[in-house]
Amino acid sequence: MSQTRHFASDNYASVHPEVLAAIVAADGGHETAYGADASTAAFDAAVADVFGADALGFPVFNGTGANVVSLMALSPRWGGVVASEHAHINVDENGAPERVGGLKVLPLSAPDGRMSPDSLERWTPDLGDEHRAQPLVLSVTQATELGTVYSLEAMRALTDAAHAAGMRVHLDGARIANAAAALGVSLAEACAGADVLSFGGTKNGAMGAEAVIVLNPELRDELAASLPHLRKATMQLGSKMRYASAQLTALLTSTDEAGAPLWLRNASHANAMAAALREELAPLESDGALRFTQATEANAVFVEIPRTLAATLRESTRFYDWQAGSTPDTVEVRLMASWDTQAEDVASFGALARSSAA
């Protein structure tokens, strides 16, 4: 097992030892199949005392399965889903939404990863004309997929005109927790708004585990009734769900001496050594040698390069070339940081980067 720790993506991390003991814990014994066993009960109770008591959470396999399963929740066959242009569900989930869930998706420029209350006027037009899919839910990704972090005003103020507009609200929230660390609040607040989430746990230290997460309590009743068959349908109910809601219970309650919760600790962890990588390559940007493209508001630090040095960089650790540089000869890439990066990977890194580019 390779003990080398990459910028690439924070699905690359490891398991938490804290999330493989509550697998642990879970395991022995028979519980009945899909999702009344004990495991299950205690994350239901856990979604409740995170995301309030109304709120109703239904774990699933992957980021995927639960955005593609939150969007057909949330819309009719002839709607469509208004997000980023860079929204995973839009360039990087091979077309699941449309393919699987018969969701046209509809994009929206977003230079920095967030969309703005006015940017919605490019679709709410086409509500009413039976010749183009309908703009009734908008999907928004909270920390975006470019690293930066929508405040909790900017997402109130999207959130209030979708809602003015007719659309349901339903939130990407792959990387929630690191947004949430990022703005000292709760997962609840960080959500500001969305009536459905799609709560990310691979990404931050669960071995594969993720959930649907109804927060409207006025879509409560209506949302309860069609998400098992949604899940089912769309093959994503767990027969051993206990051992999904074992990993998604963990990241919620389990904490540390000082009561920090797992999610929270693991995302700060991971921003700040973002922000430490950052730091690291700073006086070659001061140099000329390098420029940083986006704000590093959570756990990625997007910056452009020169080839040869992304080269020379990527043969001791993998990261991502994101797109093409404003030059041919550079490179705009991305680097991740997870829950179990370590202050020596930041230097190590840092220093080759200075090294090589000098």
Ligand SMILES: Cc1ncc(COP(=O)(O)O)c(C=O)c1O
Given for the second form:
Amino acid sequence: MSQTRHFASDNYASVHPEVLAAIVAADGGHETAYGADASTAAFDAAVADVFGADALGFPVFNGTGANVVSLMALSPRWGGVVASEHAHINVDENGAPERVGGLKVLPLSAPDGRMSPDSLERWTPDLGDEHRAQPLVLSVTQATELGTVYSLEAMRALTDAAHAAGMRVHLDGARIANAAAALGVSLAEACAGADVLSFGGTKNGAMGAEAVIVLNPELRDELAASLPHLRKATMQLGSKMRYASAQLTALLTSTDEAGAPLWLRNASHANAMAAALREELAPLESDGALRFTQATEANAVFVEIPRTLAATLRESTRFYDWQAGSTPDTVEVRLMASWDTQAEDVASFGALARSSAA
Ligand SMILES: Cc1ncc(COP(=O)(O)O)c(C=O)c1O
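Can you switch from the form predicted on its own and show the form predicted together with the named molecule instead?
Now the full complex is given, and it begins with the chain already shown.
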């Protein structure tokens, strides 16, 4: 284990102590397996409290699983899933929606990670054509894979357009907490118009827990019948579910003295650290030594830097290359802050970047 805190991914961060405490509290003795336990009952109550009385939650192991189970629940076998070209389901799940779910992903151009309502027209003419995968689901990622956040108005316009075109709406909320914190709204509000949410816990301080959450009351009965079977058939049903449920409940309900829930504290902190990191690097942009490539609206900074600078910075801190830069000697990198990123991590990265560039 490295004592260095990196900027590679919010998955690199350790488990938040309040989540660990919740796991320990759920431990001991025997409990009924597969979700008929007290911790999962508490999670169900938290879901109803946070997302609405009719919402239903299904804990799963990981974000890819949450996405695939959600999409399978929302689409018939002949459906296709419209999503941004950058969507995790399109590029980072090894084709799981296609291989496991049997659902073709139908990508849309989204230069800053956000799809526009008009862009749905790329796929909607295929509706009814028996030769084409039917665009029956829209999958939106919030916060997006490029660190941007849909405003509530933009989310509403997009989800309304999808519904009007006959689609159901899935929300990949691996970082829904970061989006809600950035927008200053509740988790439920940040999902504006989505039917089913992949709720992200792991990047927000959990040890490894996500959940499929049914948001649309009109789909509750249908999905309450199908989701338990889909979760099992896709190998996402945990036998000792109490431990996953305890993690998710801690994120949703564990509050500080001021009443702020853990999800919000963790996400706000990660977002603030990303903003601070951008500020540290901003003088280098003024000097022409680097170029920010996306807005920093959640917990990621996307920036094009010289390859030589990337190599120097990597001697102390890990981060991902995102794609080739606009010239052969530059590269676009992603710097991601986590719930446990410290101001000193940001300051020393900024100082090293400035001294190396100079
Ligand atoms: C946008 C998005 N969705 C989903 C996931 C979940 O992936 P995993 O299956 O690794 O938990 C990730 C993880 O990086 C992600 O960035």
